[in-house]
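A single chain comes next, written as structure tokens; it is the form predicted on its own.
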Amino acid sequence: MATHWSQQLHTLLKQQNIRQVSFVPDAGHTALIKLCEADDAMRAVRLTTEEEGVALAVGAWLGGDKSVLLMQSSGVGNCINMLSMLSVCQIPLTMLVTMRGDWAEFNPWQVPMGRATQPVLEEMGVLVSRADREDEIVPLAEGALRIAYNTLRPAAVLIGQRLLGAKTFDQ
């Protein structure tokens, strides 16, 4: 049976020593969440907005640990004036990203975000990398903890919409 890459997800962030995991609870992330719950050596801690994650991994940064920071597109707009300190402040955080706003999406609402996610990073000093298939997905986020732990830097995956497929009304 194949694993699903939130499994290979998770293993990677036991074997890259990630000890908080933080998240506005996600249907893209929702696996991973689960993974990183059930697991004693991660603390997940769910958040009441997402730029509660970027004070969140500063802390850990300076308190000796690694986090993540999962949230949907949407939730980067909420991140962006907390973003600017980690660039000024030289303090490394991956962030994993799913896509809403783009293929086959139903909720208007969510497109002017989805468009903007991977500029609005950018010109915050992110590192952005996209999956839009499966086997990407565990190789960037190798590449992108690397990066922000070797260079202090923030970095982020994108997790395409199409990969993780288009929800309708009635979901």
The other form holds:
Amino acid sequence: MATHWSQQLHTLLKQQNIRQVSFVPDAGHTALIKLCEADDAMRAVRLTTEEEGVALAVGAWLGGDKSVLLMQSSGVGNCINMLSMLSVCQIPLTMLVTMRGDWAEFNPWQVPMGRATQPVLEEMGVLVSRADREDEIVPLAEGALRIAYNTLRPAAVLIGQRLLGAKTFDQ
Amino acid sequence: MQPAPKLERRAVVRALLADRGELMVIAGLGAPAWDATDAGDHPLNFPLWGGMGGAVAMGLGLALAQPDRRVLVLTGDGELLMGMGSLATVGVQRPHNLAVVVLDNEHYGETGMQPSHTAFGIDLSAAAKACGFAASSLVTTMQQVATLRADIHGADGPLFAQIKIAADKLTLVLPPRDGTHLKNRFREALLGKVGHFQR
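Go ahead and give the structure of the form predicted together with its partner chain, now that the form predicted on its own is out.
So here's everything in the complex, that chain up top.
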């Protein structure tokens, strides 16, 4: 099932002429990352921390490339200060964020950032939408890409943990 | 033997940006942005008023987007220390057209000249070498600066140089501070008017 929406997202990124896809790996993004890495029309950039992806997007846009940042919700916390640049300079970026710390979370240390993800993004000027059903992901991602690049601002789609399946550590 | 006097940052940056041609410059938050402006405000300068720790990753995004043009990230030791992981990110991508030059005064100049990690011997050029940069050097003379200027325009990258400079507090030479202006003039200079219609 997971492969299905990842393939649709990959097709969408190609249609929207996304040239740079940066990421810190996350289980929910595994299939999409593999598809982007195998695609010669895209540059897949592995990051050491998510804020690099925000800065990368600024450089990419200065150079005429559209980019997307893939991360887990805990990575949103790593991006806060760097997001300032997107609003000050009116630079577009779409972020696809797989959630931790919401539905059926197993790890208590994930919950604070999971709860804060959406308000933190919104406080920093990011337009946020949230997919809790599989059939919502691609339409919401398309909407985020279009509003980001048509109106020169950052947009994020949160992909809920109920949809992804909560990590259980085999418990 | 007395150590040689450290280089003067504005003279270094003027030499690095002499006859710059189509070179694109990301100038890191603080003094490197003022230095780049002192050498001559330019539409292909993107001087940072924020985003500390992001200059190298920004240069990487630009270098990947424009593989046929040269990109210089000119930043400070404090700014680089905040984003050292981005050296590893560059090392994986290995953009041939990217140079990262650190103006290392061993201090946080904008906040009152507190010593940075490099004042205690932390070796940024060794870190860049370990992260897979094609070349990485420690620069202490103006002759080396002249060689570096030529390498920025022609050598196969990614290049890294750590230039030891004096911890002088100089007159501010401020670039425009409206981020949308800086972005739009950069994109127009690089992409032409058509850049304004990209979506």
